[in-house]
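Below sits a lone chain in structure tokens, taken as the form predicted on its own.
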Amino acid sequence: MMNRGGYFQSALGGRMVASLTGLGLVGFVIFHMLGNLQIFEGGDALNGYASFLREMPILLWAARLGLLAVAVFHIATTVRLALRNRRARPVAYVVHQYRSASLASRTMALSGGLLLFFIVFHLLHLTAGLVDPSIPNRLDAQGHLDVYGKVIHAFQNPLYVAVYFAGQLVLGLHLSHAVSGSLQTLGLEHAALNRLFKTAGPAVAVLVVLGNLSIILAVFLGLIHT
């Protein structure tokens, strides 16, 4: 009989593992999301969104250090269960048939590399401020940190639209496949509802992307202004 620590050294323990966490990381970049997209409703809106959030240090650090061991754990395990696949399969098959596989299940691998290169990047960017210098720190008319002003701010810069759009295009790929193979690891596969968690990982895909892709383009386009 495996022991649990056994269970989880297993390919079977590592996949739910990776889809547990990976499906967290989902969440979270929903949540992101939905809260970023209160600049819509004026900077004292997300100014004030984000104050709440700051004004509760205790729990701020614990979401914070809780999705950083998520991640971590989610990082180690695919990594994990990428070297231990081209362990059992050393040798590369000469001619690729991929038959059903999509572009995003084959480029997992890939996109999740980007896609951490690319969150490195927006923490140093508008979280620490240490891509661009000039971004303003400034604080608004209510004394909260004037987090629409930065916003504002990095995305009148076609360098820094480029760039997050080519983030958020990564971000759609990975998850495109991330959500829908995470449900059918987990076991949530059913004759009957196939075709709803085949289509669940695209749809949460679409969802993010263009509701992150809204927030640059409307402030690139100037119909978000200070």
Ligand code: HEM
Second form
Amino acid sequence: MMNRGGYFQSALGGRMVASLTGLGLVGFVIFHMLGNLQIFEGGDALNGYASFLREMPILLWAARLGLLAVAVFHIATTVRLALRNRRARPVAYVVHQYRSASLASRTMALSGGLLLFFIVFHLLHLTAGLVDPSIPNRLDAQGHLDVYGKVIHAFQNPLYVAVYFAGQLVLGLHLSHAVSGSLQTLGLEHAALNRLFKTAGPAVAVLVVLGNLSIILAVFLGLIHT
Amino acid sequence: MKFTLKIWRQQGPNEKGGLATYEADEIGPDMSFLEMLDGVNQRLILAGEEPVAFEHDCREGICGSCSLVIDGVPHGPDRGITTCQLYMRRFSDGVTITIEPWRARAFPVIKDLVVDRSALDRVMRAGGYISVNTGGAVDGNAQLIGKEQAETAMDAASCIGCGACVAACKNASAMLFVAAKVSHLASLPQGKPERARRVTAMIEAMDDEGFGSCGNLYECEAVCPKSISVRFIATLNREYLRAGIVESGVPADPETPHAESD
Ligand code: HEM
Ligand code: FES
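Target state, the form predicted together with this ligand; input state, the form predicted on its own:
Up next: the whole complex, starting with the chain shown before.
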């Protein structure tokens, strides 16, 4: 009965996989935001950082593939759980009131789905450069790929600013419930620490979103430019 | 007082149901919600109509039989009580009140507001017990238990198995119920020997009955008539992790000693 396969096949085992992979993604999102903030140190810093990552192609691709695997696991598990949960109440209430559940907690599947759209868009736009052909793809004075120039170009356009703004709000919504929820799912609970665990989600969400938005706004308002 | 009731009527498990409207007149403010329904039924019977089926037994908040979703909240607008402990003075005169059954795949409607909650019994049968040999009763205080431990076990054991947690949960999950049972037994020495097998079996049984999984929305705690804390869900999660990691080598006996035949 307690074979390992069965353990993760259970809905609770699935939730633990979703939480662990989700927290892995949270780690990446924080790291990514901190990396991005180097834009405030100027073009050389950001481009140097980007080329530093590219100088280790094996590590970079290992990290990318690892991240992709984690994301695929996260999405596959959560979609399975969400479908299961939908089946658990075939007849809806005529009148239903929530007493304590936050908006974020009730819309995890929606925010997750929108997030997937945003992530794909973001990769096509800034990593692959396929969305906006006018994005410059050149080298800077040091011979590094000019990531700085790309970012500046992208966020001078109000259309992309709007898309990224929306993407960040969805990310914030997803994270604000996800982090605290994951801690509970993994059994982390203690009378002395519960306040901390409860604030962890919203705090991480606000930090990540504000960090990323500050870049977009700084470019759009012309505070940083080429 | 006077109320307009919108009550879910459904002839049988496979019939189509719907809301029917009734007027409840001459209701005293000190009548309980169930007494108010008794009055409505009395009139229906006198008029030669079919009375509304709803469940009740102790009418003092201890048996867990009563089970109505009132205006979208299991057990109605007050916290920490069952429907039988709800009084009509809680409502403004003249309002419309919507009454529905618990809704979950694992709780099929039998008739009107009565649902079949035997799924919870089957989850209990999977592991919600301790195995003891029969014989002379053990002395009451033969095994001393610390105050904290005893209080924790009692808090969890206050679950009356009404199923409001399932009814309120967005995912129709029975996690708070299972959490209360698992935490109750796991916090006492008598429950320790079987703890790994218990938690695995009960989680598996919960899945088999078609309950959803916990998304940590905490609606269950907010409607629980015994205000059982969601911290027990964290305890359950720890028990489950422990069973998977620490005791994964322990052979789990699928033949539960208390398996009954249906
Ligand atoms: C930056 C990307 C993402 C991060 C950091 C992240 C993080 C998390 C975390 C930590 C959880 C909590 C796990 C739990 O409580 O079970 C979660 C839940 C979830 N995520 Fe994500 N996620 C991300 C992207 C996505 C994407 C792209 C999707 C879907 C396409 C998605 C769908 C979901 C769903 C459906 C849930 C569970 C909702 C529920 O509670 O029922 N997530 N996420
Ligand atoms: S009838 Fe027993 S708890 Fe309400």
